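Presented below, as structure tokens, is a lone chain in the form predicted alone.
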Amino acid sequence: MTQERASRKKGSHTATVLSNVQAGECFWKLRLRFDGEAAKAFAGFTPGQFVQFDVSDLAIPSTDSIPTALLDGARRSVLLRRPFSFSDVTADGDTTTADLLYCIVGPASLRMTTLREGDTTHLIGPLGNGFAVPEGKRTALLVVGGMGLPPIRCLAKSLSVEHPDITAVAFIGSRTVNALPLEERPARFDEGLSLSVPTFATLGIASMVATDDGSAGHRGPVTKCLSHWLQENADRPREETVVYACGPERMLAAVARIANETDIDCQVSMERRMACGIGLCQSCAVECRVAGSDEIIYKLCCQDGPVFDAREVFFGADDA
């Protein structure tokens, strides 16, 4: 019902910038306030849903603020909106606040750094279908790859507030320690499961960090941590466990494979380039299986997703 309610209220909205601060070498955290009808629309935001952010009229930062790698393309026109998912949404009376954690990767996200307190910004949303919490689940395994963190962090908060009977565990992976999109960093990262990562510890959720180069936590892919946890907790009822994942597609494919091999429900948040976000441009196709056959069909990430049942998604070569 929550998703249906949010879907009915989607539309073009404005938001007031409360703050926009740098949260790491290339990460920024934007806090927005919605009022009136927009507040009502985003009060029903489901973790995993997204918004299409309009950056076309934002300024270009001064040259000395532009990362060297983006100097050549910084002045490129940005006509299309950009999709983002919130890391936190809080409804309080007639206002709703939302946090957007983003990474500077191109001219669009670069322009977002020029937003200041009191500015007005424009977006379309809430869009798409978010994560669902099936009945009877008691354990939620949250798997993050890099910038897949925001929707998973939003889900973690929702679980802690609305489903206190569910025990959540987070697995956070990235290439290096500097690529971990964490607003607060502990003095040291434990190699095992602990409450050392504030992003999840403040919600009472234990987490484990994995980096490809071993610069923080476990050395290797985060999916190894997931597999290890499942082996150590093999006595837990599989039907009471659910896996949620967001991150690079190869990671999602590996998570889906692990979940399928262990017969655990799994939901994955897919990422595609979305020009419109409402199903008009057809640019965000996802290959999906037809249940009970070998047929592959295309669904739209913006309308049918971005969250899919992992059994439904065909990951191509990574599906083997």
The other form holds:
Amino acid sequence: MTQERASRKKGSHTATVLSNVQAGECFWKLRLRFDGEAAKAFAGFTPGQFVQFDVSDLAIPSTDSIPTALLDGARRSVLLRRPFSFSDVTADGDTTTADLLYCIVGPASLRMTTLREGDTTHLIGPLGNGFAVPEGKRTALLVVGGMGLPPIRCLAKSLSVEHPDITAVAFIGSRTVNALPLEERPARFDEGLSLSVPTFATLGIASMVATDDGSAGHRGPVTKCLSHWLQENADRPREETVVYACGPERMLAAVARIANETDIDCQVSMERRMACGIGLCQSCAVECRVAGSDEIIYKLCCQDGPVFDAREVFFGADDA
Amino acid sequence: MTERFDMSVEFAGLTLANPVFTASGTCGYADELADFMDVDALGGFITKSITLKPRKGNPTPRIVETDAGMLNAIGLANVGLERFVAEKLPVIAHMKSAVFVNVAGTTIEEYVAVVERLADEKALAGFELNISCPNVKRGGISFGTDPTQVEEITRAVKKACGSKVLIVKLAPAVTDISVTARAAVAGGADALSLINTFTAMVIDIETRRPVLANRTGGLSGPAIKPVAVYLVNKVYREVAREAGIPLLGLGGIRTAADAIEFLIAGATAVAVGTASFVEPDCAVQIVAGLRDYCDRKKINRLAELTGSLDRPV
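Next, give the form predicted together with its partner chain, keeping in mind that what was shown is the form predicted alone.
Every component of the complex follows; first up is the chain already shown.
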């Protein structure tokens, strides 16, 4: 193993908070700086990998800063680390900067809002296997469901910088417009494909928004947009196309089905409850097919994933 | 480097470099922890449970956090004996710590078959008999709560152990843990480990369903530590001291101070479980903390702490 690769191995690291700002009704953006060995470790971060944050010793925000829905559980103790994926990682000399876009859903994420510039955070990472870019791909279709956005945003940047020959298109879905974890909102969301979502437009990636309630963009599931795009671009060679998806499992199952039916490579980022994130606790089991047989086995989301080949994942009894 | 303090402990005929183990089910098969700590710095290492055949384990969700701990219902998911021998044993063979294989099964014959296959492996110091797992429908805790079965399975496995050490892991949720402890000693146990997790439940109030797919899980973490200390002390006073059997104490240990409590209560060694999920190198931090304690309290030999609860300081 080369010295460079050895320094990139996973480990326990500290990071300095550069900023932590509210980026929407329940979304926050945390910017971290890694120095020294941690900087080297995260310079090699692959989109789709994750980190385990220790939030157990963070303060609880003042009562007036706590969303009403969380008042009851805000003081609940936090023991285990929480897994997150970065939305951006930038290596610059001896430091690496990483952005974490998070949603306040419980006592752990609520505590994270109290982090301030200059604070030190403790995390374990980089963990798991991220998205891969197979040889010969010319088109990447990025499918996002709600909080699945951060790792796909990270992948989008990586594609634009390291694979400029690949044309990427983003499909962003959500229940409603306010549940979209977007830092910057365009004045209006176009019904069709456009450069309307700044998060992707700044990377030169066209995007399309779909909401279940029609509050922005196309009304209906984002997977319909994906299907529609594939029909309209049926002349593109399937073997040169790859689909990447992160979001709710029902959406991932639908994306996997579409990719399978159209014979397109597809990688999905799975989510499971995790305790350790490093293969000790075995809690994050994902049902997977054994190639060439009907057997279903459990793989670990933290070690074998979180990114899996969609053909491998068994999404349930009605999984085709 | 020569130790300034004698950190070694005598454990069932073995001399261990220090009294800190990792607990079964929380440390994988050692290679998972290698990125985070020097696994050779541990006194002992107990593998994840091994069964005769591979086990898929329970459906998800398999864990849920509580205020001072967590519930798990993994269901003894493991690679099975064959793959353990082929893939994990070669890794373990390089370890300097005393390695124990935690053995589980649904019948006595299965336990015996696993132990017989591994009894001659030089890489292993011994076995830990898992008769107290609450998360499997057959075997597990059903063996561990009936003293007659505890004695029977211990005797059968001890016979298959050869010269290896046999630790029997006791279930905490029994009327009197000293009864099952005596049964294990009568069956030939060389050491006892206590405690395993407590069967517990967390309910999702929105769906009015248990959070875990298995409905119940085993409670571990800081929540169970005071109970574990009490049970270690009880078994030490009522069974182990007289029988000359060492105890491996575990349950919610995450600091050196926690470990010292267990030693004072009567444990010869301690194992770190759930805390390894939060801090993967927690066990080696505890070894360092024990050194600091020895320094501060002017203790030259750490083993003197064992069972010192009622001795004047």
